[in-house]
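Below sits a lone chain in structure tokens, taken as the form predicted on its own.
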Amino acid sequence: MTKNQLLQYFEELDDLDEGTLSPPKRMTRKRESKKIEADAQLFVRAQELSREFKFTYKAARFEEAWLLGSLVEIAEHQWISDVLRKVKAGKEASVYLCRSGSAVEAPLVAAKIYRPRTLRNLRNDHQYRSGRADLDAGGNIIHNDGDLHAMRKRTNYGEELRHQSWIAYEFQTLELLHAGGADVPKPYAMEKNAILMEYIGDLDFAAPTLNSVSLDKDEVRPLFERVIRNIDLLLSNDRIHGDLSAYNILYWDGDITLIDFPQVVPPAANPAAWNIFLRDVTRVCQYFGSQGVKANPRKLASELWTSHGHKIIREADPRYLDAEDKKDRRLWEQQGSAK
């Protein structure tokens, strides 16, 4: 079985939770037979790959095949030498703590492995993709008419390209922001279904997310200002996080690290950019507000936004819009796409 086939089989079984089968209530005989075949294929592939790549982490049978298939090329390039444990299980991706290989100076690295079906069906993905050129596996803009047509038609091949574009945007954004001095993990490598990056934490514990931490009073304000500085740095690099909150900011030894960037938005090209940006700033202010920091999110967002030369799209009550007026109709469409 090829690696692409392996991922296709895993999509068939993506309703598994930590490797345990949870079949739907209604399952046709054909679907049941297909699942049994996929089960067998995954098991066989896991055995084949496990002979090529040994690791400490003992994954469940289905997870093992998916994990190995995603990491084998990274291992072959000497980026990692071992997978130690899973540190985060998410809807879009899982993160694994790995011991680095000879090609990386840091002793520990994090491997983010994406779940194909979930990313391809990300809710409201059109809101984030608007104004964004699609990227290939090398991070280059896709110009091929056949590829673009497949993505518009959402064929199986087109969905694979869309999935890869999400991953490429995250990796490219990490490279850009890390070079610009933002508090993000250092990116090391990207393969088809995985990103290898700096690990935040130590051998025993991964850095927790900010929402799960009790901050000392004297560090709340400096950390708030640090997050705002990072939001400003994103704008300087033509990026809006798009899903920023205390749930995707790591905290470790008094420092913060922003994570999860597949849905980044270009501020000048996306018609919903201002509303998405305002939402990011509002969520950050709400968290730090609960910690005692007083801030006006709309005022703060407006100051940051306009300082980079962006205009704020006015909001209007639909009762006062004229359906026959092109400007009003355009405004209505922009406000609708931002929801």
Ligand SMILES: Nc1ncnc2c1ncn2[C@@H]1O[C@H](COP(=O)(O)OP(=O)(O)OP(=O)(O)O)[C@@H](O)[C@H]1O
Contents of the next structure:
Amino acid sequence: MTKNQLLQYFEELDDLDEGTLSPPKRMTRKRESKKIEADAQLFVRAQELSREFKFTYKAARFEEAWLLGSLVEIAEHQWISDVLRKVKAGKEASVYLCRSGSAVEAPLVAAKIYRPRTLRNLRNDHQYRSGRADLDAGGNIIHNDGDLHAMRKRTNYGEELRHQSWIAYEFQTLELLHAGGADVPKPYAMEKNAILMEYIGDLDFAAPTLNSVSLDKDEVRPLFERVIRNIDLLLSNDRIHGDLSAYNILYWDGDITLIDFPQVVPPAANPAAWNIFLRDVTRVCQYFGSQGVKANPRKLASELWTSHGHKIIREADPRYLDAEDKKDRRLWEQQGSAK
Ligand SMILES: Nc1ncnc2c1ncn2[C@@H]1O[C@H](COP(=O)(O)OP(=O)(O)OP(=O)(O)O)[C@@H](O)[C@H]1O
Ligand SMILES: [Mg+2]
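Now that we've seen the form predicted on its own, could you pull up the form predicted in complex with the ligand?
What follows is the whole complex; the chain from before opens it.
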């Protein structure tokens, strides 16, 4: 497998995901040769492994290459023994149901595998990155000047570090919150672009997200309070979810589980923190409002926020607004007209 062939695989995988089978693009982008070589080696190992590691899930050709490349180490460490099916393809990652290997007690686990495309198309991450140090693959803060420079200059290598940091934040936050007693999946391992965690659901069905569930009358209030307790716990751990809504809360057997943490924000260090927090609380109140809970999101958010000693900074710093985001644009217009 040559470097160019490998890149072509990834290009085609992206095209396939978008449902547009356009002809392969020419490789004009410069890539870090070291990284490509490492990927190529991993790909070769994945091909070798595919002979012994035959999983039940029948992936398309390129998806299989990506899947194997992402799960090689995880399989070698006996975290998983089989991939059973794809649970869901999200915007940034796909989640697969796997049968555990001997290193995990639970019979089933979920593997969240970040798409390679994210390397060049990170979710508008500027507002989330503010005030949070970048993490390396081991979850340690990056201090190395060369690495910091590469990230600032947004070289391919730098972008890759940022991508890795994004994933490391998700894993580290799961570890932190799980240890702190929050309702989040238990994290098992992080390797390269994959996170292995507790699977919520059973062999036939993965837990639905809350937005697709109509709750029984008598469970609405307790579950609402449970979500608020989790938001409070996040604040105690110096975290705001940053993308919380009924779409990122799973419902199973009468319990809720919060998921999807790569964009977590530190409440004290990010200038847009209050707005991000208020948005999280508002979205949660919107869903529970549709289920009959009456709550005042602004009041609730400010009580939680100030109880942790944070100040409410109403005005958003324009540097952290996203021109593509309708809500951010509205906020900006409101601020402009208030002056
Ligand atoms: N631990 C889990 N157990 C069962 N299902 C899960 C688990 N984690 C994620 N999922 C499923 O996978 C979907 C995508 O996961 P997640 O939200 O973490 O990724 P994402 O790429 O950010 O997705 P999206 O763009 O849809 O928000 C979830 O909506 C949920 O249906
Ligand atoms: Mg999600």
